[in-house]
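Okay, so here's just one chain, in structure tokens, the form predicted alone.
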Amino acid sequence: MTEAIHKRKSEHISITLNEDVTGTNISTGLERVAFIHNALPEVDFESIQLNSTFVDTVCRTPFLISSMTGGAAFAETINRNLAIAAEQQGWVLALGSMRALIESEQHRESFQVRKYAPNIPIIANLGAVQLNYGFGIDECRRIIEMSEADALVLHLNSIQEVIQPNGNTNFKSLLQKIEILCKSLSIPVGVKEVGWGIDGETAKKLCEVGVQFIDVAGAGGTSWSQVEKFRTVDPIKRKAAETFSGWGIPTADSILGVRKHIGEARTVIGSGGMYTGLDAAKAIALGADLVGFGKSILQEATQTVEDVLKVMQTIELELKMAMFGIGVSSVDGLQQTDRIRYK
């Protein structure tokens, strides 16, 4: 089984950076959404600040990198790579699904990237189906002690599961363990998509068992059910993925269904399809706190710290010129402004 667990996170690593597995006529919705330029910001550009807050920690930034992988050899160049960048540019970091963490000591360094980033918030993770199938408050009071992480995420990626050789699909009765997790646990619960979005009665009823955060993962970017589908050999399952290859929530309508549905009062992540600091100043806009980058920098992650470090400080002057474009100095200013507009 733990030999399994690898071999399939090598090969999501090596699918995702080399195969096309983005959905296919479905988009994140993004484009649809447009700033009215102010010619006259009455705005100093070196004034411009993106400090955020998650899990009551002030962040330089309102960036996240996205849960992405952990628990192969390769993957400890990867998260060793993000941490470090992580750390100098102050976003968040949130790991790739832990449940190898605990079936196996093979690779756990991949996942135990603290000493690389002291100071910011990382985020745990684990499937929440697994709450189905064995695991429960210790394995993951253990997930959080190994990873020393501030947050638990706990993914949902049912349709992912069912093209998955040997995929976990009991989902039944998630909700009630879920609740019983928030309760139970002294860091953070939030609940994140895969890639296919939350809507907003779902993250309304996820926040009302005690779930403090949703991270949206709308649908435009990557497909997890592509990416399965270069995995399975199964010609029938081959095909059921092509099938859904355009399905989901659309990144932005996730944002703004889910904010619409559970108030300020907890954080939105917006993430699914995001490339550049325009899209995170259109999700930031819609409703989102922070926004997650996941597949745009994963290729650079296996390179070296400072291709990550490119990337990120590219993200970041985007974002920032999105906000001297529109007249605000702050992160707060962006998501109350009304210098928008839908194509």
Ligand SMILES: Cc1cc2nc3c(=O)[nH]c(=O)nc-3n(C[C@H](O)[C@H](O)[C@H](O)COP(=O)(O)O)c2cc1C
The other form holds:
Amino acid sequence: MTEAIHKRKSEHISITLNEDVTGTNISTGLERVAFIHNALPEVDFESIQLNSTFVDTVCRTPFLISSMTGGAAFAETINRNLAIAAEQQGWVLALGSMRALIESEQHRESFQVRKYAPNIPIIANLGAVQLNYGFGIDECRRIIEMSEADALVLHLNSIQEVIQPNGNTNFKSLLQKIEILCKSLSIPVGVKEVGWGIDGETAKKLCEVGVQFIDVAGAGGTSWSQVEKFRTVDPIKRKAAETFSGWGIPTADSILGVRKHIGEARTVIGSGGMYTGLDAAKAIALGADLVGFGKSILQEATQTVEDVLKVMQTIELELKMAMFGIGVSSVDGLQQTDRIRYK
Ligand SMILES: Cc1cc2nc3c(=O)[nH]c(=O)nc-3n(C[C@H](O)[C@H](O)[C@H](O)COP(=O)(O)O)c2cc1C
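Let me have the form predicted in complex with this ligand next, following on from the form predicted alone.
The complete assembly is shown below, putting the previous chain first.
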């Protein structure tokens, strides 16, 4: 079973890098968002501040590396490059699913990146559905301890589990188990999707049981039915996966809905199909506190720290340019701007 997980993780990386895994006939919705340029910004570009808050921690930037990997041979290089770069730039780092860590010691190192990133928030990750398949509070405590994480995010990936060979598809009674977990762990628990978005009502229910942050991981970027389509050898599942390549809540709609329903008290992470700092500016203006990047930073993560840094620095410059362009000097100011049109 564990070997199967390691193989799956390696295939996810190579398929994401080499095949077209973006959802079809769907977009993030960010192309419907436009800023109204301010020719007289009355702001000194050099004074623009990017700091934001993840739960209770002030971060130097409003950026996060979305949960991607760990548990596969190549994942160690990827996570090391991401961790070193994230520490340098002050990005939050989310690790990939740590289920394999409980089942075997192999590739444990790939999740142990605290030594490269002593100061930034690190987020541990587990599929919420695992709470119905033998994982409980003790297993969560172990993955948090082994990765020295500051928070735990549970991912919701119902559609992927149907297509994935030997997927875990019993999603019953998870809200109640998430509530118990939130009450038992001493660190914040968040919930994310993997590319189909979270609606406002669901986010509200999750926050009511103690979830501290919601990462929308909306549609328009990586589609996990597309990824699994390339892995499955079952022609029936392959056909069904194709049918679902346009499924999900566009990222922009998901951010708007979640923020509207959960109010200001909880952290909202806008992610799913983010490529540029201008995408990030739009997500923040729609209500996100932080913005997550997944596939768009993966190729560089397989290369060098310097390559990752270049992507991060470009994104930061683009965000600052968007803020300058509308005349705001803080992430707070960007969240409150009325210089935005949503078509
Ligand atoms: C190679 C790869 C592996 C991923 N593995 C995980 C994972 O283990 N756990 C998880 O919650 N999300 C995982 N994701 C999903 C991402 O965190 C993200 O939500 C999704 O890819 C949408 O963002 P994107 O369009 O920026 O890629 C993975 C994404 C990629 C590209």
